[in-house]
Amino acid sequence: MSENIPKLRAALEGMPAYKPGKRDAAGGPVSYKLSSNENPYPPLPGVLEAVGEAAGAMNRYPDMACSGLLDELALRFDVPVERLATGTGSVGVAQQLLQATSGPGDEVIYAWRSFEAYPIITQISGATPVQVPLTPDEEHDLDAMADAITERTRLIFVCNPNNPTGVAIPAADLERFLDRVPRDVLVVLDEAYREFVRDERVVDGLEVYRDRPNVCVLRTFSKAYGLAGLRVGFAVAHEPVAAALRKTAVPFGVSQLAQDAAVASLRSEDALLERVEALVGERSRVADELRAQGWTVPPTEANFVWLRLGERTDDFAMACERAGVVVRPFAGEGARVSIGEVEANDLFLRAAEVFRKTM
């Protein structure tokens, strides 16, 4: 006689699990984790007394409507309120709009390699996934994925750059597959990592969706911004969908600390462009020195670097821990490093050196 237990949803069965960076190094002699694309640096200015004042109300809800936001969002990128939306993080907002956009029957189209959330949003909304392999450049194989529309798809993720490889589309590549797909199918520009971008020909998504109601352009303030903890990201997008995703939102989800830290952090642009151009220097020396080691290492427009290192990936990630640093692998296929403090930096980059001496 079978258990009675509660009827579960056979869409979560084999579903894989999100697997976040590790924490800590173990056995090494200091511990700095590049495992998760975190931005090294502390809040910016004016963020903690912020979050300080808001902490103080936090018996209350916080704004649903998140109104001093979305206001603060509007006059930052020049868009109409109307056209804004938010959640917990860029990962909640691609979660609504699976919600209003795919169920059981329709499909979802991304490149893979990508944004391991991907898959695990997709069969929770009961769409099927549509996995497009990346081309040997490492790259979104953007004729291909235009090819893999059917009259069932319903939503495609373009993650630009993408995550792990840190590859970024040229402009006139994205234009070209943006009108290869039908109207009716949403196309979301999952722009986590703009900030980091310096490639001239990789256009920004908010100058793609203005004449194009098909496409959505996500943003977060989990990376560039340093507010991973406080979960808070956003979408702009034609009203229909910007509505939908104000639907489909979850009541009270964004906390009024976060709201508040982000609109501090907007405030503090010439310190975010500080920082953030420290970073893309840091990049630029790690990748630079990773080559001179004799690593392939693709361009990344991104916080991280990516090495493919297939049946090797897992012996790399352990000698990094041993040095004191913590990569994240993804077994069988590659390492993604993000760029942190310049002793993490270092500590990985002679990781690196020895480890490829035994290749």
Ligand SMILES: Cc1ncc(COP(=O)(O)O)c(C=O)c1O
Contents of the next structure:
Amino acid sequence: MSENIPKLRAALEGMPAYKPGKRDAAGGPVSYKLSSNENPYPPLPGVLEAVGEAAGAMNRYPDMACSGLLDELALRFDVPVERLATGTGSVGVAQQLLQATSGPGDEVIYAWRSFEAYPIITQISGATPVQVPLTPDEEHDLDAMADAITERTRLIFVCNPNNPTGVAIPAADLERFLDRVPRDVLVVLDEAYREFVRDERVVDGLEVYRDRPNVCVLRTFSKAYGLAGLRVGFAVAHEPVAAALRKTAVPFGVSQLAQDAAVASLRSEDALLERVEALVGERSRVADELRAQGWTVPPTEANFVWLRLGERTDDFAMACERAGVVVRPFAGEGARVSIGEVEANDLFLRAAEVFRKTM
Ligand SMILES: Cc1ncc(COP(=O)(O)O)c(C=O)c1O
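Given the form predicted on its own above, what does the protein look like in the form predicted in complex with this ligand?
In what comes next, the whole complex appears, and the chain from above leads the way.
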């Protein structure tokens, strides 16, 4: 029989599947999705109009170079267009970076637990994942990550703030780590949640990458900008890396709807900042109230909180679901809960309070 089955790459065997955040609470009277770190707000002003116009031309391929979006990004972030590259979400850009740098025999380092796509896209590339456990305080163990570098290391992901723990890396620690990384190893600063960072000790990757040709920054329109459904992200990288990203991109991968929505979102900065500020306010409220209930909540700079629940994780997720909120459990480890609408956060806090009393 086996000769009738197409030969598939051995690298795919035993590969973890990406587990998306569950969409709905089963059967409850209400259901809020706090499982995917999405933005609870509707699209920013001007976005629906831009998408509507682009939709009328969907018989045409999109602008493959994403030139309108690149021009807008160059203006907004004060970087030359040659240092920008786009992709189908920042996870798409991350996959392009792996294709550009890593293959069988190479090693890719990242903290663990971190963004669950890292092991998947690393294994797809054929490279070997090297996972470095977080410290007991849920921080990146940057010394251990630097110690893990070998002559086979090609790429290092630094998730800042980290998904799912929310903890961010102080500038001094990051700089010290980067000083230890050989210049021919690419460091990817994954800043999917950058807009939510308020701790002034956490440096913006766009300041760090400038003097370091082996550092690039990943950003996304999926979180603060609220365009998760349209799949568009970008990298800021020195020219050789940005050029490699253009080579490894899926042709026409970023739809015209996504490109035009991203441009319109960038032009709605005031509304964006207002919404992000409201979410940051809710984040403080949720974290403070959880701590008052007796929970240990790591300091979060992202749009979610992390509760290390160990063996109680799945019970907790079920209790939240019964209360009408879907959270993201990582079995045996903990639950990540996105900051959502005020009503959703309230429902979650009530469920957490009741559950806490059972512990
Ligand atoms: C750390 C991190 N990076 C990247 C992404 C990917 O986002 P997208 O592909 O939607 O841009 C996510 C999404 O959850 C994330 O948490």
